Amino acid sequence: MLQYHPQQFVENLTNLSIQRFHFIYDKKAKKVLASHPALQELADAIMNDSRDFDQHEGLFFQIDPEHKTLQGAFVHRTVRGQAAGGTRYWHYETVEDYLRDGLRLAKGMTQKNALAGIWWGGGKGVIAHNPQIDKQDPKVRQSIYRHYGRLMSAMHGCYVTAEDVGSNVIDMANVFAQTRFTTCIPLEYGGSGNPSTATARGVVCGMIAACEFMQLGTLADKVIGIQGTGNVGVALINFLLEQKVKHIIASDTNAQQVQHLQQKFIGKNLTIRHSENNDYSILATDCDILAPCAIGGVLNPQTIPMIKAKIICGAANNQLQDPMRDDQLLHDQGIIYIPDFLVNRMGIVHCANEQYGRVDNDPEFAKHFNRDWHHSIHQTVWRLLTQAKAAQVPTAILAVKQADELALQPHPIFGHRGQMIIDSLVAARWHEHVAE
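Let me have that sequence as a structure, single chain, the form predicted on its own.
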C-alpha cells in the first residue's frame, strides 16, 4: 500500500468500507497499532521508518466523502500542549510520500514550538490532492475544508490546525465554520489572518543574527538567493529591500508569478527567473545568504556540493532531506545552517496567540523579534551558533537536541492532556464514527 497513489489508496479504503482510520503508538507494546487489521501493514511500515517516525502519538485520517480526498492529522507530541501546525494541501505520488511528509512536518512543529518557548505541541494537517477535481473551484475548496473542519472537531482538540502551503485564509474560514480548533482565521472573525509576513520577518531576524555572529556586518552589502516566491518569499523580498541588501536573486516554478513580480519590483535590486520543477540551480547562486522558501528536502548530497553561500537561512520546512546526514555535510563544507524550525516560527506564533484573544501591536508577539528575551529568534540563533562552534558540531543536530528537551516539559496547567484526549478517542472507537 505504501506505493499506491493516494487515489488508489482511497479507492481501496472505500472497497473496505473504511472512512476513518488511525494509527496510534502504544508505549507499552512499543508498537504502532492500526485501527483496522487490514491497515496493520501500513502501521508496521510507519514503525520501521527510522528517519521520519519518532513515536508520534497518533495519526488520524478520513476520506472526504464528497470529493474523495485523503485528509490527515499527524500528532507528534503533546506534552507542552495541544498539537499545533498548519494544514498542507499538496499533490503526492504515493502514500509513502504522503505519510513521510506528514510525519516530518509534525515533528518539525514540535521542535519549532518548543524552541519558540510557546506552550503548544507539534502536529500537522495534510490533504492529498485528488487530481480528478479542480482544486481552484471555490465550491470544491469550501467542501474539502469544511470536511476537514469536521475532522478537527472529531479529534476533540488534541490538534489545532492553521494555514500552510496550499491553504489560505478563506480555506481557514471554511475550517472554522465546522470547528473551533483552528487558527489563522480571517481578521473579521477575530483571527490573525495570513501569517506569511510574520514568518518572513522572523527569517530576516535569523539572517541578521547569523551575520553578526560571523562578524560579516549588516545585510546592506549582501547578495541573497531565494528559492520560492510564494507568500513568504514575497514578504521576505520586501523586508530585504527595506534592509537595503545589495541584490536579491530569486526563482520560482510559477511562470505567471515570476512575470508578476518582475513588473512589481521593476527598478529594484532584484533578479527573478522562472525555473522548472526539479531545477535546483538557484541553490548554486553566487550569494552570501541562501534562503530556501519552497519545498522541503532541497538540501541533500546532490545539491549541497553546489552551494556557494556562507549562510543558509530560509522559511521552507524540512530543508534537510536527512537531518543527521545533510546537517553534517553542510558543516563539513563550512556552511552555517540556521535550522528552519528556529527562524520560521513566527507563522505559528502569529496564530498561537489567537486562543488568548487578539491584541494590536501584541507585545507577546513582538518579543520574538527583540534581542533581550531569552527565547527570541536573535538570542536563540546566537546561542545555538555559540554552542555549536564550541562543541564543533552541526547546528541542526544541536538544535534538535535542545528542542527535544524542551518538548518534554509538561504544560504548566494541563500537563500531557493531548495524550489523554487521544486515549479517549481510541477507547471510544473513534474510527467507527462515520464522517458526515
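Each form is matched to the other, and the largest set of C-alpha atoms that superpose within 1.5 Å is called the rigid core. Numbering follows the first chain given and starts at 1. Everything numeric in this text was worked out from a predicted model, so none of it was measured. What changes on going to the form predicted together with ligand NAD:
Here N48 does not count as shifted, since its C-alpha moves by less than 2 Å between the two forms after the core is aligned. Relative to the superposed core, M214 undergoes a C-alpha shift of no less than 2 Å between the two forms. Taking the rigid core as fixed, one finds a CA shift for R150 smaller than 2 Å between the two forms.
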Given for the second form:
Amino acid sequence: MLQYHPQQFVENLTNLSIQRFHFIYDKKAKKVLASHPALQELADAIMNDSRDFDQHEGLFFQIDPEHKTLQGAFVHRTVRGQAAGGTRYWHYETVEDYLRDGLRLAKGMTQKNALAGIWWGGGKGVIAHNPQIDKQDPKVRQSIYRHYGRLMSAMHGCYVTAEDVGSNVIDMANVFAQTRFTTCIPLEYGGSGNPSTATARGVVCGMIAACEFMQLGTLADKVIGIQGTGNVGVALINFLLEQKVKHIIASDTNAQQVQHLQQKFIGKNLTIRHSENNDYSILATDCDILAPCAIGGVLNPQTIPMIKAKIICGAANNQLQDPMRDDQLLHDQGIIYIPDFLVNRMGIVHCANEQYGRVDNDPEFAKHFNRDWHHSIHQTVWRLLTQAKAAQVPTAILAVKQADELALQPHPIFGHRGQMIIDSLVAARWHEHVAE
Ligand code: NAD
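Can you give me the structure for the form predicted together with ligand NAD, which would complement the form predicted on its own we have just seen?
Below: every chain and molecule of the assembly, starting with the one above.
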C-alpha cells in the first residue's frame, strides 16, 4: 500500500467501505494500532519507520466524500497543549511520500512551538491533491476545505489547524465555517492577518543575537545576502534598511517581482537580481549574513562549500536538505547556522495566539522580540550558541534536543489533555462515524 498513488489508495479504501481511519500509538503495547485490520500493514510500516516516526500520538484520516481527496491530521505531541500546525495541500506520488511528509512536518511543529515557549503541541494537516479535480476552482476548494473543517470538528480539538503551503486564508475561512479548531482566518473573522512582517522581525532578532554572540558588533556595517524576496524577504529588506546595513544583495526567480522591487527601492543600498530556478549563486555571495527566504533544502553538500557568509539566518522552512549531515557540514566549515524553526516561529505564534483575542502592540507577540523573556528569540539564540560552542556541536542538532525536552513539559492548566481526547475518540469508535 505504501507505493500506491494516493488516489489508488482512496479507491482501495472505498472498495473496503472505509471512509475514516486512524493509526494510534499504544504506549503500553509500544505499537501503532490501525483502526481497521486491513490497514494494520500500514500501521506496522509507520511503526518501523525510525527516520520519520517518533511515537506520534495519533494520525486521523478521512476521504472527502465529494472530491475523494485523502485528508489527514497528524498529531505528534500534545503534552504542551493542543497540537498546532498548518494544513499542506500538495501533490504526492505515493502513500509513503504522503505519510512521511505528515509525520516529519508534525514533529517539526512540536519542536518549533516548544522552542517558542508557547503552550501548544505539534501537528500538521496534509491533503493529497486528487489529479482528477481542478484545484483552482473556488467551488472545489470550498468543498475540500469545508470537509477538512468537519474533520477538525470530529477530532474534538486535539489538533488545531492553520495555513500552510498550498492553502490560503480563504481556504482557512472555509475550514472555519465548519469548526472552531482552526487559526489563520481572515482579519474580518477575528484572525490575525498576514504574519510575514513579524516573521521577518524574528529573523532580524536572530541576526542581531548571532552578531553579538560572535562579537561582530551591530548589523550597521554588514552585507546581507537574501534568497527570495516574497512576503518575508521584502519585510526583511525594510527592517535591514532601518538597521542601516551596508548593503543587501537579493535574488528572486520572479522577474516581475524583481522589476517592481528595483523601482521600489531605487536609491537604497540594495542590489536585487533575477535568478533562474536552478541558480543558487546567491548563496555564494560575498556577505556577512546569508538569509534563505525562499525554498527548503538549499543548504546541502553542493551549496555549502561555496558559502562565504559567517552566519546563516533566514525564514525558509527546512533549509538543511539533510538535517544531521548538513548541520555538521556547516559546523565543520565554521559557519554559524541559526536554525530556521527557531527564527521563523512568528508565523505560528501569530496564528496560535489569535484564539486568545487581538491586542494592538500585543505584549504576547512583543516578548518574542525582547531580550528579557527566557524564550525570546534573542535569548534562545544566545543560549543555543553558548551551549553549542561549549559542547563543540552543530546548532540545529542541539536546538532539536532542547526543543524535545521542552515539548515534554505538560500544559500548566490542562496537562496532557490531547492524549485524553485521542483516547476518548478511539473509545467512541471514531472510525465508524461517517464523514458527511
Ligand atoms: P513567498 O511565496 O511570499 O516568497 C517566496 C519568494 O521566493 C517568491 O518571491 C519566489 O519567487 C522566490 N523564490 C522561489 N524559489 C526561489 C529561488 N530558487 N531563488 C530565489 N527566489 C526564489 O513566501 P514567504 O511567505 O515570503 O515565505 C518565504 C519562506 O519562509 C518559505 O519557505 C516559507 O515557508 C517560510 N516561512 C514563512 C513564514 C511567513 O510568515 N510568511 C513563516 C514561517 C516560514
